[in-house]
Structures are given as C-alpha cells and as structure tokens.
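Only one chain is given next, in structure tokens, and it is the form predicted alone.
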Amino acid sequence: MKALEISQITFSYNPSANKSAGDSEYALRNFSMRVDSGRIHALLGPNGAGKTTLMRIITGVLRGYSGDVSILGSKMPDPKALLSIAYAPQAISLYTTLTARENLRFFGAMANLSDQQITERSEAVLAQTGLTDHAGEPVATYSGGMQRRLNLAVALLHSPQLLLLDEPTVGVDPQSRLNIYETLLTLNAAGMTILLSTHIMEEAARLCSSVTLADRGKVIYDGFMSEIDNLEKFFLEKTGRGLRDE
C-alpha cells in the first residue's frame, strides 16, 4: 500500500499565474512521487526546490493547487486522512513560556485527545525523546536540541501513521541528533512511514531506503537509496554546484 501518492501537483504563490506561464512562476510543476508504507523516504533538493511547499500541501495548509494528493488511500482533502498524519516543521512550533508537559497537553487537546490519552501519550513521547526529566521546565530554558526533540514529541503525540519531518535535526548537538535518529528508526521498525526533508546528506543516507530529489519544483530523480553510491556527489551532479541563495 502507498502511504502517500502525489500526482501531477502544480502550485504557484502568484494567484495570477496560469498554465502557460514559465516554470519560474511555479513552486511546484507537475510534481509526482510515491512513498510506500513502512519506509523512511527522503525528500531532497536545494533551496527553492519546493520541499516545504509540498509538505504544506500534504498537510492541507496550502490549497489552490492542481493535481491530487492521496494519504493511505484517501484523496485529499479528507479529514480522516489528516488525522493519520503529523508534521514537525523546521521552525520550532512551541510555546516557550509553557513547560514540555503543558505544551503536550495543549497540542493534545487541539488533536481532540482525551485527558487520559494526553497523559499516557505525553509520558510515552517524553520518554522516546529523552525529555522526561525536564518535562516540568519552561521550554524557554531548553537548549536547541531539546526544543527539536520536543517539537518531534508534539508531532508524535497522536500516534500518526505518516510522519512528515522538515529539517528535524538542524542546529542540534550530536547527542540530540543521535536520539532523534534512534527514535525515528524505532518508530519505523514499528510500522510508521516517515517522509524526511533534510539538507544533511549523511542523515538521508543513514535513515532512508528511498529518495525523491527535486529541483526548481520538479522531480529529477525518484528511486532507491541503494542505487546511489555517494549521495552528496549524486546530489551535486543532478542539481549543480551553483549557490542557491533564494
């Protein structure tokens, strides 16, 4: 079964763009990819490739696109499908004046979990991310790595079947990075499908069994990680060595 199917997605942030406009008008142009259930799948590309835009479309944040998105066999927008996914964005999405447990209680309520579910799942994700001993401390006192781990814990709170991650280890210390890697591998071994967007080639090669490489809103490679000898070299060959400061 396909956990995620993206078919011919075209999207522009310019409402006046039309199908005859040049590719530069589009964040995504005829973008198609599939993720098999039970995989950790890498979504790679330089700045401006359309990765974050795609994540926002999958989660229902962005509308106004053409093409189709299906999650676990349900065509979007489908409320039931949305309940089966979670998204940990690159920007830390936490309330820093609250403690970790208070953040989890707030986001659990937003996900319509019962008080008992919130309590049980909060303790589970705090343990998974190594934050139990600091759960009563304000997030403002957390290191960058601890905030990243809590960001992930929030996404895991409602036990999603498909987890979307946008740069989940950017700016973290080696110990937090290792914890996140181990957590993701454990979740995947238990059956969770993960779509990972990252600029860290070593991270993608270490965690992912399949990969989609995008550039300027288009798919330029879609296949298995085992087919690539050196991911960083492959990435640069496909996307070029020029700086992408957009």
Contents of the next structure:
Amino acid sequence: MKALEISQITFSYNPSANKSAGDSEYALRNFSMRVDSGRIHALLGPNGAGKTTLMRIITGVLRGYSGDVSILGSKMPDPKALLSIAYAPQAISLYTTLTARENLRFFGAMANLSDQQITERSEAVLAQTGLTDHAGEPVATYSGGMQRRLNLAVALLHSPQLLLLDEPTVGVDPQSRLNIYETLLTLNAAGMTILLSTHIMEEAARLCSSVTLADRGKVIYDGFMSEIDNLEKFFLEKTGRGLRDE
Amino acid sequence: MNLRKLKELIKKEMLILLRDKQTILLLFLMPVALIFFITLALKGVYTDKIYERKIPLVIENESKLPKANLLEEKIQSNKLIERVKRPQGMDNDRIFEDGKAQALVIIPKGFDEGQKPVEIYFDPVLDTGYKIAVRSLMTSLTVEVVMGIDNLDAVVANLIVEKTKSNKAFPSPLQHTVPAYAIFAMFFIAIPMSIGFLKEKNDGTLQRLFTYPVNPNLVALGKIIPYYIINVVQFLLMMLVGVYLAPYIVGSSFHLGEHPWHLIPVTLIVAAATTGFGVLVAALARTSEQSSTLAATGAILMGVFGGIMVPYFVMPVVMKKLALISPMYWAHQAYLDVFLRDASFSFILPKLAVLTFFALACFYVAGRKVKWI
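Can I have the other form now, the form predicted in complex with its partner chain, not the form predicted alone?
Now the full complex is given, and it begins with the chain already shown.
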C-alpha cells in the first residue's frame, strides 16, 4: 500500500504565474513520487529543490497547486487524513514560553485527542525522547537538542501513520541525534512510515531504504537506497557542484 | 465550532501573554502610572481653566484714612484674592518676575478726598480673563466704598441672576485621565497582539498548527478573545484604581456617574474597537518592528487627536474637528457621557455606533489582508 502518492504537482508562489512561464517561476513542476507503507523514505535535494514546499503541500498548509496528493488512499485536502500524518518542521515550531507538557497538551487537543489520551501519550512521547525530567520546564530553557526532541515528540503525540520530518537533526549534539535516530528506527519497526527531508547524506543512508532526489522543483531520481553506492557522490553527480544560494 | 479547540487556543494565548512581564507592564502598569502623573500635571491647567483660583495680590494702603481702610479690608477679604506682602526692597517688576504676586493695588493718599484714583498693576503675562475679573472686582468694591453701599451684589440681585448649570462639559483631571489612559492602554494591546501573531508566523508554530484539522476562523477567534478579555480587565483595573487608589494619591475622588451600568456596553464596544485595531496591525505588519511601530504610532496619534493627551475642551476649534477622526475621541466621550453627563443610553449610542463601525472596518480589512503562512 502507498502511504503517500504525489502525482504531477505543480506549484508557484507567484499566483499570476501561468503554464507557459519558465521553470524558475515554479517551486514544483510536474512533481511525482511515492512512498510505500512501512518505509523510511529520504527526500533529498539542494536548497531550492522544493522539499519544504512539498512538505507544506502534503500537510495541507499550502493550497493552490495543480495535481494530486493522496495520503493512505485519501485524496487531499481531507481533514480526516490530516490526523493520520504528522509534521515536524525544520524550525523549532514550539511555544517557548510554555512547558513541554503544555505544548503537548495544546497540540494534542488540536489533533482531537481526549484529555486522557493526551496525558497518556504525552508521558509516552516524553519518555521516548528522554524529556520526562524536564517536562514541566519552559521550552525556552531547553538546549537546542532538547527542543529538537520535543519538536519530534509533538509530532508523535497522536500516533500518526505517516511522519514527515524536515531536517530533524539540524543543530543538535551527537547524543540528541542518536536519540532521534533510535526513536525513528523504533517507530518504523512498529510500522510507521517516515518521509525524511535532510541535507545530511550519512543520515539518509543510515536510516532510509528508498529515496527521491529533487532539484529545482523536479524529481531527478526516485529509487532504492540499496542501488546507490555512495550517496554524497551520487547527490553531487546528479545536482552538480555549483553553489545554491537560493 | 469546536469549543474544546477554541478553549485550548484561548488558554495557550493567555499563558503566553501572562508570562510576558514586559507586556503586563505595558498593559497594566503604564496606564496606572500615567493616570497618576497626568492627573497631577493637569491639576494646574484645570484649576486655571475651570475652577476659581485665588490671585496673589499686593495691597498697599498709603492713605490709612477710613475709606481707604474699608477698601483695603474689602479687597483682602474677597474670596478671589490672596493677599501677599511685598518682599523688602522688591520693585513692581521684580515682584511679577519672581512670581510673588500677579497684581498690585495701591490706594494712594488723597483717595478719601477723591483726589487720586486707586492704581492697579498686573503681571504682564497674566491671563486676560483674570485681569478683567480683578479689574471688575476692584470697580465693584471701590463703588461700594465711595457710594457707601454695603454689598453691590445684593443691590443688583433683582437685576442680574446667575443660572449656570452644574458642570457637565469639563471633567475633573481624574475624570479625564482614568478613562483616557485606560483607552490609551487598551489600544496598546495591538503591540503584543501583532507581535505574538508575527512570532507564531515566523517561528513556524502557526504553520504547524495548520497541519492539524483546525479552521483558520477558530484560530483567529482563539487569538482575538484573550486580548478582548484582557482589554476588559484593563478597564476594570483602571476603574478600581480610579475609585479606590487615586483619591489617596491625587487628592480628588472619582465618580462613576448616575448610570454606571452603561459602562458595560461602552466597555464591551470599546474593547471590540481596540481589539479590531490590534487585528488590523497584526494583519498589515510584516515584521515585529513594523508592528510595534505601527501600533505605537497609531495609538499615540489617535491619543493626540482624540483628546487623550490634550483634553478635548482645551483644544482649538480645528483640533476639535480633527478629533472626530480618532476612535479614541469617541471612546473617551462615551465614557465621559457616563461619568460626567449622566447621559441616557440613547445619547451614548451614536458614539458606540461609530466605534462599532471602526471595529467592523478593522476586522474586515484584516480579514482581507491577513496572510496566515
């Protein structure tokens, strides 16, 4: 079964862009990819490839695209399907004056969890990310690694079937990174599908079994990680060595 | 509407707001401090403008004869006059320059004989109204002495009757500042409101929120309601300060008027206007710097034009006309209707209609301009 199916997505941040406009007008152009259930799938690409735009489209935050997005068989936008996915953005998207528990309580309520479910799941994800001892402290007092782990914990709160991660280990120490890797592998072993967007090739090679490589809004490779010997070399061969200041 | 989600959105916003000490200082302590300082500062202006003030006056009786003595006695016992002594060796110019007196009356030798007139000198910068008042007083008292009349007012009582109504136009300094700076602070809610919105937009929490099945209108309500509540609490607090605390500090009392329950609709509509302004700033600003500049400048300009900083009744005609463009003017006048004029609700209603229109216009423009992501 396909956890995620993207078909011919075209999107521009410029609402007046028309079909005949150049590729540079589009963040995504005829973008298609699939993620099989139960996989950790890497979404790779240099800056400006369209990875974050794609994440925003999948999560229903961005509208106004052409093409189709299906999540676990439900065509988006579908509010019910939103509850089967979770998104941990690249930025630490937490309320820093609130405590970890208060953040979890808030996002749990937004995910339609009952009070009891929020309490139980909060303790579970806090334990999973090693934050139980600091759960009553304001997030502003957390280190970068702790904030990253809480960012992930919030995404895991409502037990999604498909987890979208946008650079989940940026700016964290090796210990926190290891905790995040172990958490992701455990979740995947339990059946969760994960779409991982990252610039760290070692991370993608270590965690993912399939990969989509994108550049300038288009898919340039879609296949299995086992088919690639050296991911970094492969990445540079496909996307070039020129700087991407976009 | 999902009330549970709305409750959590409100709770989250309240927690963020109440944990921000700077915001609390801005919204609650700033207006209290302004009420006290401005009330004390305005007391002088109000005393000059509205209330009777005693004129410090030097009387020099060079005659010492019966009529001169009687005139001296009548002048110094008048309630408009505060008799002061000329300091040793100080000439007339110096007396005025040093502010020792504002007028000087000399009853010369030969007054009793009708040979010399009473001389009056005024401080050149004394308000014309006071000059006229003192001159009229001197004329009346001199006529009484010269003509042998005991009380000129009693003689003309059948000819002139004063029928001035009680003061309904000029608030006391405290009556002005309590609603004025409560309104001013209520409009300042635009700063934390817009900064909070932009922060959520920029740090990605708003984007994350929209990955859940949450309606944007619910999110908007969850942002507006807490600030609306804070606005009402701000006003209540200012009322408590005005009624219970201010009398001990500024020495005058604050009255809620004959119909204090009119404060409920007035405050609810003023709070809608102030929250509307906050929503508008949040929707128009693109950065925190823009939002604080826009909100603070907007509030200060509305305060300047709206009779908050400079009381409406001392404004020149042009400024009084300009005041009509400021929602703060309508809010302040609505409160003065309650506190000062004991107005009926139908009298206040047009002002509330203007404020409602302002609030709706703000919400409409904000709704058109807002970019959630």
